[in-house]
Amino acid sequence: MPLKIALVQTDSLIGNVAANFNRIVETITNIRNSLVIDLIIFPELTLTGYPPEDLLFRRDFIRDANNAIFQLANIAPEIGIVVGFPELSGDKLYNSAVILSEGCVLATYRKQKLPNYGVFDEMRYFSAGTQPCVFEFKGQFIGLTICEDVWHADIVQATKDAGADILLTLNASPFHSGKAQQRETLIGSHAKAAHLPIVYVNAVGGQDELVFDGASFVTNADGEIVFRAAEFTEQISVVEFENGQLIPTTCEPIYAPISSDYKALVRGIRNYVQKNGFKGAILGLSGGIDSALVLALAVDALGAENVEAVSLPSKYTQAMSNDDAQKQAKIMGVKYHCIPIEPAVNAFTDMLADTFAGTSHDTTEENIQARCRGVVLMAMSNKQGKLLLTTGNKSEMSVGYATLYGDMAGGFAPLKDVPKLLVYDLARYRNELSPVIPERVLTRPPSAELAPNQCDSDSLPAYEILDPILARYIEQDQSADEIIAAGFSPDAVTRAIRLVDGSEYKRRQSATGIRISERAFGRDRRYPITSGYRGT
């Protein structure tokens, strides 16, 4: 018999059991209404959103999330349901999936293999099963697997020796660049060598740090992607298998690296801004690239309407600054203000000149000026229920060019794992799509402008220099010994690595931001802040 399956691509809100409850039944309904399908696979935890976290200790929650897929099984008892929920059995908990179909639960499968390493410790909330799970279906022989499980050829050829004509998997993994090619390629090679077709249903939306892209995919059984959905999208797919073979589809083309990047990044910023209640948000435009970035993917993920732009300037900031951060605002049709500080900052000497007499000027009087800005941005952010965006890159957090209180205060850091240059690479391709960032910007040499005539390449090494080192030691765990093998100058090798390892306090206190990158800083990079370790 054919069997049409709805490939759902949702975003749900974790810990708000009821809610998703809500969507789902929602999404059943009106594809019910709607289309002739046979069955309807939805994400893993979709009940609970992932990762919940140690929200999975509290029983009510658990027991909330179980009395649901009671009331799910009579939703639509003609039509299969795959939901991802977890388990509680006994005293121990799985993350699990079930079937329903008929007003009762037709199998479960219980999640083998529990990720533990980098943004994933599922290892501390559930226990692992043990069995494959196949179930008859309209004729057709069917196997699930979660997540992780689909990674391990061992898993998805168990699933086809147990008797799987068909492998549904459901996901949520995140994003990093490159992530869905990752999947595919590795993926693609399991159904191959199982002679297998996979069915790959993903979640989508932000989660603090973290971002699914969705991207859901289908192979056939020589490995093929044959059917590819859109990325960052909830979006509802249809396929139809019929004896085991996927009928011809469309296929959407495979993601561009930059342009998934900034699809993550204002999905990001949209979720975290939307799901935690703020109103909109607001930002420190400074007249450079940073700031620049960060105003673009605001608008794009929020709307202008939503969007505040606050100029700041001290004595040393240049002219073509602000007129840049003006203009710049002005083309995105957001509100702009302008706020000189310089009243805040010499209330502040004044208050400790008796305090600092016989000293000279450092960067402590930089920072002072930083400083005043926060103050003021926060301010707005409380007085308007708006979330303030920081605009530091990962260069500069990785060696703790900001300041605390500062350049760092904020609820959100949307560039945190993005590197100075990939900061280019996204203005550039966000001004492909409509020019919105002033040319000047991207040409002229970054600065804090906190001193006279300051540029980055002041305190940094270049950020073409810069960049590689930082990706070998924070992304690759490679020691300077290899990064200088690699043909990297001693010297900047060394001076990297020492700011690295003497910010971790700063990092810690950093905002949350964005995960794009294969480690960032965060769940995934957990370095101890007080160390006598030094690397060679």
Contents of the next structure:
2 protein chains.
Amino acid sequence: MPLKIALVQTDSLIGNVAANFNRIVETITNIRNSLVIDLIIFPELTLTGYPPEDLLFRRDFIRDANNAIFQLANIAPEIGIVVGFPELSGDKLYNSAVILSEGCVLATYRKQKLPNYGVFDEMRYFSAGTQPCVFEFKGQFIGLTICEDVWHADIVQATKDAGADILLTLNASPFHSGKAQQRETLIGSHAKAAHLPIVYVNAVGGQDELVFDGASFVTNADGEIVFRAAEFTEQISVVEFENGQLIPTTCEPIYAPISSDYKALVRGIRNYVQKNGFKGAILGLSGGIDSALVLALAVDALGAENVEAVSLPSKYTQAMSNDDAQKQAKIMGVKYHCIPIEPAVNAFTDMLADTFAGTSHDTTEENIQARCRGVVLMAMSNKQGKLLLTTGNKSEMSVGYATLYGDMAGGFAPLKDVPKLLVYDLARYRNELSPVIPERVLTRPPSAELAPNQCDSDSLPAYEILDPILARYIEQDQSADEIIAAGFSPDAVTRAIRLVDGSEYKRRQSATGIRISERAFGRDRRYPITSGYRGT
Amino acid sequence: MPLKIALVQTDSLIGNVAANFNRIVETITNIRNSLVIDLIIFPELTLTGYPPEDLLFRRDFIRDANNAIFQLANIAPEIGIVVGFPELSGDKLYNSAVILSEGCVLATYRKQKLPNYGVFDEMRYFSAGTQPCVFEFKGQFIGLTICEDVWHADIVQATKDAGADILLTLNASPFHSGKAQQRETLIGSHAKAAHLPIVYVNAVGGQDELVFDGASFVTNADGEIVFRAAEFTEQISVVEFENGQLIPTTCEPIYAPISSDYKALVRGIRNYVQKNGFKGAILGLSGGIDSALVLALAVDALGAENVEAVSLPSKYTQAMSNDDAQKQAKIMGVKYHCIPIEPAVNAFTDMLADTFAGTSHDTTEENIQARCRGVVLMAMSNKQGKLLLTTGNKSEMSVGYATLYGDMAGGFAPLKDVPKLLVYDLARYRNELSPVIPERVLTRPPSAELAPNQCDSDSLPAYEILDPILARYIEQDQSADEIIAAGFSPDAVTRAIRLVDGSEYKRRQSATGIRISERAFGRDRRYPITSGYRGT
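And the form predicted together with a further copy of the same chain, for comparison with the form predicted alone?
Full complex below, order starting with the chain above.
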């Protein structure tokens, strides 16, 4: 007998059980009204969203999520509904999935492998399950697992050994560059080893620093990808099994990495703005590459009518910066302001003249400029209820080449995990779709324009050298000796590492940004501020 | 045969294995030069400091810590040295303690209970040990455990069952109000249940949001505290056992709670400033109670010569605020500046006049004032290399009654975990030691002075009502219904909870502060910013 399965790539709202419950019911109702379906599968922790973090300690929240399961059981008794929820049993909490059928809980599975690395803290909240789960449904034996489980061959094999013909896995697997390919390869290999088809349903949507990419898929018992859903979009996909084989169906092509990165950033911005109820976004547009890319991303995420760009020139700002900023704002059709900052800079300079008498000019004066911009942008954000986007990139966040409460002021940092060289790649990629960033912005040397004729390369190694050093030090935990042995100059390595080590205090107060690497700043990299560790 | 044990309450520098190694060697050398000692015990993870966080993923760091153990073994072969370190074994890392004797590792213990709640993330890094550890030393059978272990009666009992006559436990147990009493009571009860004396050695010192209080102690086999060390200070204590009984010795009295809280804040400020290499501290002194207390704490931590206070009056600042600020600065002997902010406020008002034309006055204008103060204070901080202390308290942090990049600007937040009512208690306590805060500061109604005749009570429930609501909601995870059932007005509860739920984005960019409660903002309370959870 064939088995028709709907894979629901959904974007749950963290913490709002009632809203998520309503979405689930609506989805089920829509599906049954238009299709004949046997099974509907939702992602991990569907009812709460993922990750709910310390909301999981709230008794009212857990109670609501558990009660919702019983209400769901009667929505569509003729269909098998698979949803994820935090299951309270005695005083223990499990990351669980249930299959609901004919008004009852047919089976419950408790996640066995609780990730507690990277951005994950599941051992903070959950007890681990110890048993595979296989249930009989319409004559087929179906196994259930949750996310991290299927990254472990032994769990897949144990579920097969318990009698499964097909394995369903509910996921909230966050994106990073190349993650979809990594998933397909690894989980495909486990499917092949156990000779067990796997149906992989992933969440979608932005949640603070995480973006879930969807990209659900089905692998057959030979580990081949026989179905692939769209990435970064909510989607209901229907697949049909006959005798444990997937009936051939249309399938998305393999995702292109640069396009996935771009989509992740767009989705992350859109969801942050929408889910937090902002009336749009604003940003400081400097004429440099970072803010140019952020403007393009913001417009792609929110629409031009919801984005405002503000130039904030000082006496160090070159005319071409203003020209290019204005030009891009015009191309993209966003509201554009130009507010020179000299009056505020002069006011502070006068106010501090006595206190600073006899001292020499240093980064203090550069910071004052950046902070005057921060005050103006935050005032515009506050007045209109629009989110201020910061424009700094990962290279700058790494070495602290940014001003706290200045250019770092803002609620969300789209490029926080995008190194400078990737900023250029993404800008060129965006311009290939349609030219929105003036060419000169892509070719002129990067500058903070906080002092006369300033260039980033005055203070930092060239980004072609800096970015790979940072990736090795930050993402791969290599020591200075290892990086130097790989061919980088000791001077550049020492300088870069010293700057990274000394900038943790800035990062700790930085806006949340979208994770697209295997190690982003934020929950993913937990370093002490006070630290005697010296990488060099 | 008597056994002389030195309990070393030491303040390791996170991340600097070489510096910690040198401190350990120096301590051992000093002890052996002046005393006849059998055993010297250092706290948990002595060689790395606690918590090293993601430094534990760095291979060079782990290698250095493991190599140091072998070097330590030969420092004083005639003495037993017990130290904590992250032990690498194969590809597993353990939170371990070794006893070094006669140039060898006599025994190694691997922590069995890995805390992964509250501020702790040990399962992120460590594998758990599975065995008790008892070794024979000078004719006595001595058990070893580490911190969380002795909070579990079964581990104490298992160590006794393995033959221990005395249990040594190495700790890095962070302070919160009443923690020392809690430790003594619980661990005393486990000692009594297993009829096993416990020697408890704790770390001391501030590490970002944590303060370790020392307060080492010895409980006899009846669970009675027979020795108690000083709190919040590095100390070497010597105790002597004869036939498993402690020879009576002088002992610190039970610590007074308000005094412990005050000392925790002083120690936290001092260590943050010193360990991060600041040349002192500055703060904005408003004439209100919060900044008055922070000034007192800073002077007690750093000395008057290292602290500067800055008044930043606006047109809304009352004369008594300036008078009281100046008065306290004079009493405490700190450098005092007065920098009116009107010129900067006027500059921004003019710069934004066109953009804001037709809009009405709202919190935007209040925020501009607060941010002008932030710019001035940060400029003074940057110019001199002095740490800017923020002065906001926990009640304000809870409800978001603070301006991002304004009064929230700064590197360290001493009162971040101190609710408003406790701010008053601590101020009164400090004035009892010597009167430093003008009486009027303690008695006038709290005001942010950002609008004419503004009072906190215009926007917030009275602190006598607000603070207990916040404690129930934030620290005890009570729901609105539960708090209302406890007798609080639905209006006050609803308002407070809505403000807490909506302020996570501010807290996420706030300065690190000192944890003195059982749940502080920071690593201790991990909430999503984007959240549909509504406590009401």
